[in-house]
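Single chain ahead, by itself, as structure tokens, in the form predicted on its own.
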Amino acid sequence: MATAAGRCGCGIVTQPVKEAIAVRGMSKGFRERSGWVEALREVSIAAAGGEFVTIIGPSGCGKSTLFNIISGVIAPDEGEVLIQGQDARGRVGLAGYMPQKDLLLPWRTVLDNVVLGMEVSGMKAAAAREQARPMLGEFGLAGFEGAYPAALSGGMRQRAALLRTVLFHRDILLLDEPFGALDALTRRAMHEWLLGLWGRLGKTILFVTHDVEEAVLLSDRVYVMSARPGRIIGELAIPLPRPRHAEIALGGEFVELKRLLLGMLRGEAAA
């Protein structure tokens, strides 16, 4: 069962809570022309209501895999998917995915961009633009409703990115390596935002990064996967107070916990 962490800065809370998000026992392979690959094995994993959980692991381990097989995008071969209790297994749209690249489409606006999948899901445009407007500034958006995508730096496309899903009005959230492309003073940005807008919204967050010290300052908790097949080789509590900030990261809890990941990252890639 997963635990949750407190944001009052007292730590990680021990009792077992409700999983939002319950992977288990999960395999998913492909036939390619060169044969059978096989990308995830017996893949468990959980984040409970409000958690904020992180996956790292090699490039090519199934990861982004595993996403598409939580979204319900494809199905795995074995195993189960609960998200909030409910078998997510081929059912798109219990949870709000947002893919590596932000997708944004270069003939809309920033504002018909984010209400895409609320229209999508049938509501009238007209409706759909008057619930995303407030919201723009949130997103740090304000006054570039009317904007096209190439207009817009990488961090405000992301946040545009970050808003259509957000606005998908899911309690769970995938995020798959969504600041990846973005330069370091970018992303330490977005790392502050992010936590902020988190704190606020209350959203269960299922994160993907190669990033370990990216990993160690957001999350609660942080699973490590094998190179392909894709396995959990390991899980870290970071008990880290809350809020977080940037500057966290010179301390020496910190630099120990990031130790610890690189350590199993390390471990595994010489075995």
The other form holds:
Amino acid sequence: MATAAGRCGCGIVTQPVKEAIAVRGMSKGFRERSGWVEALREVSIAAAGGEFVTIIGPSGCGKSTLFNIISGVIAPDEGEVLIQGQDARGRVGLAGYMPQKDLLLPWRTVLDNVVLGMEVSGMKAAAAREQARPMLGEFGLAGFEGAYPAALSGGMRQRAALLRTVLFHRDILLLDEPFGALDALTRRAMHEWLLGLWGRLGKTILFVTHDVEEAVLLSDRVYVMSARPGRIIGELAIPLPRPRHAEIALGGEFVELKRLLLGMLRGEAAA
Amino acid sequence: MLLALVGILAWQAATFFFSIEPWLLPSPWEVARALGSDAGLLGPHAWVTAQEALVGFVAAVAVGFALAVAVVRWRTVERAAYPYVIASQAVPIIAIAPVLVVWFGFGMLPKMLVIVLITFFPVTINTVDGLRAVDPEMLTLMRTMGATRWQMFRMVQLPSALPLVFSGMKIAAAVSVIGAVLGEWVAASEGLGYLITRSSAQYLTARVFAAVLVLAAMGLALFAAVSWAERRATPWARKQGQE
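Having seen the form predicted on its own, I'd like the form predicted together with the partner chain now, please.
Time for the whole complex; same chain goes first.
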């Protein structure tokens, strides 16, 4: 696990460097028409600063609920949620959240969509646009700043949604199946691109997927979740060297890691 | 266009071949002549009616929109006000218009009230539907960013509802002219509605038709103005439509 502890040899010891995200013994249930539904049971996960951590699990395992709790939109019933050492239960705005759907606002141009977070934070629209403009190129959106989302391809929409999340300027990004709706080719291109971006930005990423290959390719560490009620049933470090490229998926170590993850997931399916 | 031309020709032919009396059904030619010769009369009356329709329309949109926002924002308002909103549409306006005149006199106010009563409803209903149709996940996203209720309304709910708000406004635009005429029938000393009542009593049927034509043009103009505003205010919707 990479930590930033060594960097602060400055003498003034404030606090030990906290994990960027720490969720401990967290549970959540919902009242539904059919009765009480347990969505998450005693979930504990952590991510160090700058780490790429993925949560993988079957559909409906409560991954999105977990993200809604970490982003502060819903409160957990039990347990702790800490973001950079702060209690994040019911507190919004501590992490950048990219939902499963791109949720670009159809009435805003690409440029106005990506500055949404900054505008909500109280920045003047003109200043926010100035800050966003130079980043459009890196996100493959150059020349589309005045276009409406309806005119964009699926990959472009996802990149715009990710730029919106990045421009919210939080050290932690929560990415909920961001490439789930893309075709295989676009998806592959997005993986390489995201890895490059992550390397440059140095942010902590918590990533949700149900694609084993995607999990191995991108992550430092992978948590495996069970079907409802969602529990953490496994954890796997991915010690593959970086920078990684798509060809790495053909290597023996990669395949072995995939096999391990699939085994953990299948173990769950059999239970 | 072609349909209108055929209609007018048939009408002209019918009045000519069956020699219908002009006081019963004037020919298009006679209506056109009345439009020209009575322009000095029609103009000032039309101006009065246009003002009433416009002021009434603006008031109706304001009332209808504010009511819709309140209904969506507060459940209590919905429970308390909605039954009356719907009941108000069952009230025969023609029956209560004279009462409005007794209460508020012969000026602009009672006409405006008649217009508001018959046109706020489509604005309210459409705006409520529009505000409710917003994607709840967009609101969740806004919440993760720490957006205030006002920001969510201004940046998400309102633009999402705009196309339906404009649908309501277009209906209101077309109906507000009728509202003005209705108000004038009850009590007025000027306006096209007044002119129509007086002229038909005098069997000046061509003039009645001419006045009706002017009213129709007025309704079309108001409708076109709203459509223009809609295109300006919702450029994203147009872009999608063109694809």
